[in-house]
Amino acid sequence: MVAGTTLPDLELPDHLGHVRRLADLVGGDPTLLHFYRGWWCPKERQFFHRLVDLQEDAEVAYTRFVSISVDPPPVQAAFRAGLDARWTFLSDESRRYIGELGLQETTDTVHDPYLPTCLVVGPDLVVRAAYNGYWYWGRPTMDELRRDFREMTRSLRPDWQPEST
């Protein structure tokens, strides 16, 4: 996954078991699409704490988060609640999209998870920025995400710069 790639319109169950489409979740807003290993990974938990700190800013800035793992919906629901996260978690328990997206984590043969990846995605499902989080330092900082969201919002919103009177 690199900038400029158009994502397929993924269709997966959310943390409550309701099937959701990525395009509907993204809507017209900048979105962080976060593929993560699973609830059991300490690196993921650490990164999620940072995202939870950012979620209030994202909500008032018309920015969305979507997190995807191979964990089943009930496990995701418990993990999400424990984090106090309010965004949608999608379950690819059947690993339907791992190969298609090229996000197979090859070193973990026990959980067979997604390769930790963060994608900043536009309403057209085009990747604007990509971060490979296999090594923890490859994940975006919250400042990098803020910068990416600012740049995308500026390009999406014709009223970014109000007219002077």
Second form
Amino acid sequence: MVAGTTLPDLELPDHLGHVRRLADLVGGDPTLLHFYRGWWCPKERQFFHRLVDLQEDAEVAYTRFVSISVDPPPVQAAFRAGLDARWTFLSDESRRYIGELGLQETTDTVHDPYLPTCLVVGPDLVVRAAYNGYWYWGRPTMDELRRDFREMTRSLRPDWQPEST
Amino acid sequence: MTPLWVALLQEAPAGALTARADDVAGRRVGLLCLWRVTGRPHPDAMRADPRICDDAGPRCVVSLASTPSSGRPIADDPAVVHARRSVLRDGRACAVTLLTDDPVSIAGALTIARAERPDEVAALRDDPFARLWTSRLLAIGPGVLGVPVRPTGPSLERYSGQPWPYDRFWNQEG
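Same protein, the form predicted together with the partner chain this time rather than the form predicted on its own?
The next block holds the full complex; its first chain is the one shown before.
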């Protein structure tokens, strides 16, 4: 998965079991699409703590997060509540998209999870930045995400540089 | 998108979608009235997220929380922001919308459950906005409400001053 890829409009149940479409979740805003292994992985829990810290900036910055795993919705709902995350989690319990996206972690034959990956996408579902998080240090720092969100916001908002009076 | 206006009235006004509103004991409270028009159609009408309106919608149960007209909080009042965070964290209803009196003042919130969904109806008992303001549960007849409107999060700002959770700027609407 690399920058420039156009994602399919994923259609998956969220953490409450309601079917959602990726295009609706992204809307017109910069969005972090975050694929994670599952609730059981300590690296994921550590990374989620960073995202939870970032969410208070995102909530005032017209920026959205979506996290996807193979965990079933009730597990995601409990995990999400424990993290105090306030964004949508999507469940691909049936691995519907894992092959199409090329994000299957083949070294884990027990959980058959998504390869940890962070994608920064825009309303056109084109990937602007991609981070392979198989090794923890491959994941974006929050500063890198801020720079990605700044660049995308600059490109999306025609009034980024407002006229002064 | 054309603005949506909502009011609870006793008489059916011209040009509005209406449905009977009953209290939990089944007593008539009035009519829930919705308009899709640019200007305020009635002095009691408040703006809402236009996506909640569904003229083919099912029977619903709503939690209608109202702020006192003498002291409307601003949209970014910390208590209002915290209630919106609670909706993002825990929300299980079909749809929710803030009700706005003007671009800066909050008149209340409308949280919607489909009557045939006991899980959604039960969630109304924990409406975060009902902790802030006077609220009541109302049974609403079919034909006015019910399109699922679920925000993504964590973003919770209003877009161009429109009632949360409507999530497009004016220049992004299709």
